[in-house]
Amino acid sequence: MKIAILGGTGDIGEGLALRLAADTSHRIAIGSREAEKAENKAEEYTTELESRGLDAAVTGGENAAVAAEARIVVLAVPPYHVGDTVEAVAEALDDGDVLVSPATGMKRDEEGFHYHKPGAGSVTAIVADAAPEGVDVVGAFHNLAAARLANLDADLGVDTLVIGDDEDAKRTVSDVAEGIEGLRALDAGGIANAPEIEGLTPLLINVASSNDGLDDLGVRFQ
C-alpha cells in the first residue's frame, strides 16, 4: 500500500517514514509544500536505510501529487496547518482514502507545555471537518517521542492510541501502526475522544522535561 506523509520533512514526518520504510513493506513517500525540499529529504531518508542494509526508498514531492497516489495520507503538520493542508490536496483524494492526523494542539507558559483545545473540539475534528465526502479520518500516533521515533537503534515499546468514526478506517490505520516493530495500537473510540487523546501529549511533554532521563518518554498500557 502506498502511504503519503504529508510534512514529511519535519521531526513526527522523519520518524514515521523511516520506521514504516524499515518496518514494512509499504510504499513510503513524503510531501512538502515545496517539492525539492521532500525530494531531497526523501533521499536523506533512503541513504540512512540503506546504511543499515535495508532495501527500503522513500520517495518525495509536493503534498498533492504524493496524496494522489496513496491510500493512507498521514498530516504530518502543525496543528494550525491542518485545515489548509486537506484543502490543499482535497481534489487529489479519492473515495475510500484515509486521513490520519497526529497533530495536537499546545500552548507553552513559565508552568509547562498545556493542551490548547480548538474551537472545534480537537485538531482531528479539524480534519475531519475539512476532509471531502467518502474520505475517513483517523486519529493516531499523537504521543510517540518523535526523536525516539527516529533512532532506528531505539525500541519503541510503546502504544499508540486509535481514534475514528469509521471502523474499517480505523482498522487499516491500526494494522499499519503495529507494522511499526515495538508499536501497540490500542482503539480508543471515536473522534469525539480526540481531546483526551491529544491532551496527553503536552502532559507527556512535561513530565520528560521535568525529570532525567526520560526525554524520549511514551505511552505502554497495561
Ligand SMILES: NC(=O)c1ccc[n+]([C@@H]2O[C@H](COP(=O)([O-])OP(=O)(O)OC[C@H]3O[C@@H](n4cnc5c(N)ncnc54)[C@H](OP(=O)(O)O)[C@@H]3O)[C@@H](O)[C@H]2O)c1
Given for the second form:
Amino acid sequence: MKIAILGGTGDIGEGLALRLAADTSHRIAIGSREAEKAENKAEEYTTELESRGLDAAVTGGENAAVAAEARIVVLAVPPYHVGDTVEAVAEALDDGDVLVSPATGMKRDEEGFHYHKPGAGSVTAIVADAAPEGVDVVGAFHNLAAARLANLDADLGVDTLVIGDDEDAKRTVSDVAEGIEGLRALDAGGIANAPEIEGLTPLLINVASSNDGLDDLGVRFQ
Ligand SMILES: NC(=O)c1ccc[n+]([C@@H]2O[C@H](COP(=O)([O-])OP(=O)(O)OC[C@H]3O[C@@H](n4cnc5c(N)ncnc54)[C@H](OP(=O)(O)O)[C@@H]3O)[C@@H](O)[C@H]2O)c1
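Moving on from the form predicted alone, please list the structure of the form predicted in complex with the named molecule.
Starting with the chain above, the whole complex follows.
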C-alpha cells in the first residue's frame, strides 16, 4: 500500500518512515511544504535503510503531490497546523483514502506538559471536521516516542491506540501499524475517545523527564 507521511521531514515522520520502510512492504513517500526538502529527507532515510542492508526506497515530494498517490496519509505536522494541512491537500485526496492523525496539542508550564484540548474536542476531531467527504479519519501513533521509533536498533515492545468512526479504515491502519515489529495496535473506539489518548502523550513526557532511564517512554497495556 502507498503511504504518504506529510511533514515526514520531522521527528515522528522520520521514525514512522524508517520503521514502515524497514518492516513492511508498503511504499513510503515523505511529504513536505517544500518538495526539495522532502526529496532530501527521503534520500537520507533510504541511505540509512541501505546501510542496514535494507532495500527499501523512500520517495519524497510536496505534501499534495505525495497525498495524491497514497491511500493512507499520515498528518505528521504540528497540531496547530493539521487543519491547514488537510485543506492544502484536500483536492488530492480520493474517496476511500484514510487520513491518520498522530497529533497532540500540548502546553508547557513550570510543572511540565499539559494536554491542550482544542475547541473541537481533540486534534483528531479537527482532522475529521476538515476532511473531505468520503475520506475517513483515524487517530494512531500519538503515544510513541519519535527518537525510539527512529532508532532502528531499539526494540519497541509498545502499543499504539487506534481510534476511528469507520471500522474498515481503523482496521486498515491497525494492520499497517502492526506491520512494524514490536508495535501492537489496540482498538480504542471512536473519535469521541481521542482526548483520552492525546492526553496520554504529555503524561508520558512528564514521567520520562522526571525519572532517570525512562527516556523515550511508551505504553504497553497488560
Ligand atoms: N515527536 C514525537 O515524539 C511525537 C510522538 C507522537 C506524536 N507526535 C505528533 O506528531 C506531529 C509531528 O510531531 P514532530 O515532533 O514530528 O513535529 P516537528 O518535527 O516539529 O514537525 C514536523 C513537520 O511539520 C511540518 N510543519 C512545520 N510547521 C508547519 C506548518 N505551519 N504547516 C504545515 N506543516 C508544518 C514540517 O515539515 P516541512 O517544513 O517539511 O513542511 C516539519 O518537519 C505533532 O502533531 C505531534 O503532536 C509527535
